[in-house]
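One chain is shown next in structure tokens, namely the form predicted alone.
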Amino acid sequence: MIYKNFINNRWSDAEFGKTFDGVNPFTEEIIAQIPASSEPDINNAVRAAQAAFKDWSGLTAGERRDFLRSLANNSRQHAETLAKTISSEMGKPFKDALTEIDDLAEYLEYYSELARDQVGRLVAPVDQKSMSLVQYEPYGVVGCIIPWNYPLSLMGWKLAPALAAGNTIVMKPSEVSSLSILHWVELAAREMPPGVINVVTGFGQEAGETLVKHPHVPIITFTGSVRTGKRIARLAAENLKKVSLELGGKDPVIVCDDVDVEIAARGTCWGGFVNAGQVCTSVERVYVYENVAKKFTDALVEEAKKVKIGDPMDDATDVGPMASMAQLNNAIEKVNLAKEQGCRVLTGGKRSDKYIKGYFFEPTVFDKIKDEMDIVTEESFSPIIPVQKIHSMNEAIEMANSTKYGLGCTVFTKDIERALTAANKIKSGTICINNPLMENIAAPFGGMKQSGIGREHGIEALEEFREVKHIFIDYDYRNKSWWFGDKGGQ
């Protein structure tokens, strides 16, 4: 099937034609024919947003919420036809996918009303007879360029607060699950006006940086790698650009002596394999306090051993396939390296033989590491966890610390003065007790050093998209005594 740009309510081909393939990770056969776009692409996108903005920013909030709840009711009556496609183009378990649905849907109610309640504050005045407003607005044209692991879901993560702010936006989905946002657009955003969300499909280079350089989009959000972040930042701040990015991540696990091995092997299990260990957040590395590690890494390789590989819309699957051949020879790379340092496979560490055809890659536990391997210290985006003897909460903090990242970590302990003094120290934005991965919507999301800049989740979202304006009122009208000439005359 050939798909279109979304383009000022319109579908549109790509200027000069160009199309690549859209693929199934299950079956690797190919579903689709998506638009290769460039520039000029990019540019009639912006132009239909910039063209839009007047009108959708001059709505009040409460008219922009009464559309965001149509996006949001759109979304769950096509569950299911979406869900399916995420599942086909790249290899989510569809009863994961559905989540995703109802999660982008719950991010629409919640911006649409926080919006109306956030426009603004009055400050304390420095005189008598002033006022001092602070006022919200919006930036303009807001580019998002959407990651493939979590589409719909991530998608409403920017998409959600942007529009609520008054923004209006063009959308440049991952080449690997476009299909999903294109479904999206067609099914739930029939009822917004036309120019306010734009949907352009193609690569970064091509269509991602057209989008980052255009002189007329002044903010960008990002989900993705450092090394793409890095690269955005660096064109963006040609123009001074506001960015907002959520980056890569190495998310230890520390497991306390103190825990139920069973219940922390079941959480740490999950944790780095659901989707595959496509999440920016997925358990990476865990350090376990070695009077209780032979227990804990046997109980996490016979979890890893139990997970259920398969048809994604099969339900007793638990784990897809990797969402292309690009991600299983990433992981395939990952552990050969890993092997080759020194690493042991305690159980998968190879493509899965399951399946004749399909990117599947078995759950994987390594022991025996050493801190400056590469499977410690650089993502691996992949069903990998490497497992580390601790000693103490205090050598758990500084190995935590010790990496470049800092997006995500979780502590399974039952000593709140251990899983707070780990929370204080240890340099994430997010910090989880007993439970990995777990997010609120109503809280900020967000890495530190080089996982990101910006937070997604809560007011701090809105933040991001929106420019402070203060305005001064003296009512007080008469002649001031600093100004030069009359000093005090009324």
Ligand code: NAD
The other form holds:
Amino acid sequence: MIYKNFINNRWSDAEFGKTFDGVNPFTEEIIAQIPASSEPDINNAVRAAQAAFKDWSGLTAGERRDFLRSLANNSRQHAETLAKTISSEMGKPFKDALTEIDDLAEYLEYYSELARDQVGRLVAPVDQKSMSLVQYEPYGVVGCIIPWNYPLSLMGWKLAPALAAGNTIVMKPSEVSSLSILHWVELAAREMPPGVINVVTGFGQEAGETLVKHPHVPIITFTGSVRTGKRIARLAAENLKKVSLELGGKDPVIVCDDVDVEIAARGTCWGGFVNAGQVCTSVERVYVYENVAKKFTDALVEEAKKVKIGDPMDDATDVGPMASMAQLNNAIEKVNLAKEQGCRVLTGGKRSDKYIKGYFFEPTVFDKIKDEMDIVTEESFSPIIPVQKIHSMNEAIEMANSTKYGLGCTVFTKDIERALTAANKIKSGTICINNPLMENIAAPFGGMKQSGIGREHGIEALEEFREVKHIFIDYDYRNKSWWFGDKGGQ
Ligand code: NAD
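Please move on to the form predicted together with the named molecule, as the form predicted alone is already shown.
Up next: the whole complex, starting with the chain shown before.
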């Protein structure tokens, strides 16, 4: 099937007619030809979004709410079709893809209401007959650059608050998961005013960078790797654009010796292997108290062996294939390097031979880890969990803080003092106690250190997409004593 860009509510070929292949990671078949867009396509989309901005930003928040609700309703109505697209292009189990659509609809509903609340504040006046209003305004055209691991919910994290705040949008989906977003605009966004949502597919260096550099796009919101985030920040700095960056992580789990190790092992297994380890907040390292380390590690290995890898459309499947051949190769490289550096594979560690085709990688647990190894310091974005022993909470905190990342962290303990000590001292955007990878749409999500700049979710995400203006009003219409010359003012 041949796909097109979505600009001004119309389908259009890439200006130079170039395409690339969309591949199903389970069957390894080519399932689509997707436009490899370039500068003229981005320019067309930005023009459409600019033209739509005046009317869209001029709607009342209640009118925008109705549009966002219809996006949410349409998403729910077409949930099965959209979930099948996600499964077929990036390998996520269908049942997990369905929850992604539900999340997307929830974001749309939440921000449709939240944006009806405050659009500013009134601060104490400097003179008796004056007022200082602080007003929040949309930026204009928001450039959204989206990764492949949760194509529709991560799109929603950006699109819902950006639209609710009154901005219009040009989106550049990942090369690996463009179809989910193209199907979504076809099924859900047809009733939107033309130009409010535009989708231009293509490669990061060409389509993505053109969007980042475009002079009429004052704000870029990006989710993806630290490397690309740094590149985008450098490009955006040329025009002093606002950027919000949701980047990678190396999230630790700390397992204390007061817990039920079976429960901690099950939670850790899920947190490390869900979505084949391709979650920004995946469990990427485990620090376990020495006196329960053997019991915990044995339980984790048993849990890892029970994970059912298979056809994403099969209800019994826990974990599908890696999203792409590149991701499979990434996992293989990470494991080979870890083995070279002296780690021991306790289970997994290789491409699965369960199927003749498909980019499957076995859930992997390592021990014999040293602090300086790449498997401890660099994000793997793969189903790989290295386990290290620790002797105290202080040591665990030091280790947790030892990488350049600061996205999330989980602590398993029943001891409130240990839990809160860790929560206060670990430098990460989210801390979960006894339940990894938990989010709350109303609470901010994002990274400290090199895991990002800015926040998604909650009121904080709405603020990312609104500029702040001070409006000073003097209603004592008289000459002022400090103005030049003596005009008899007070
Ligand atoms: P990526 O950085 O390779 O690509 C992300 C997006 O950026 C894609 O759309 C890509 O086409 C585009 N891109 C690539 N180079 C670009 C450039 N030079 N200019 C503009 N755009 C460019 O990341 P990925 O492989 O798609 O996603 C995996 C990474 O994303 C992991 O590091 C993961 O931790 C991170 N991630 C973070 C979060 C979060 O919320 N913090 C969520 C999901 C994923």
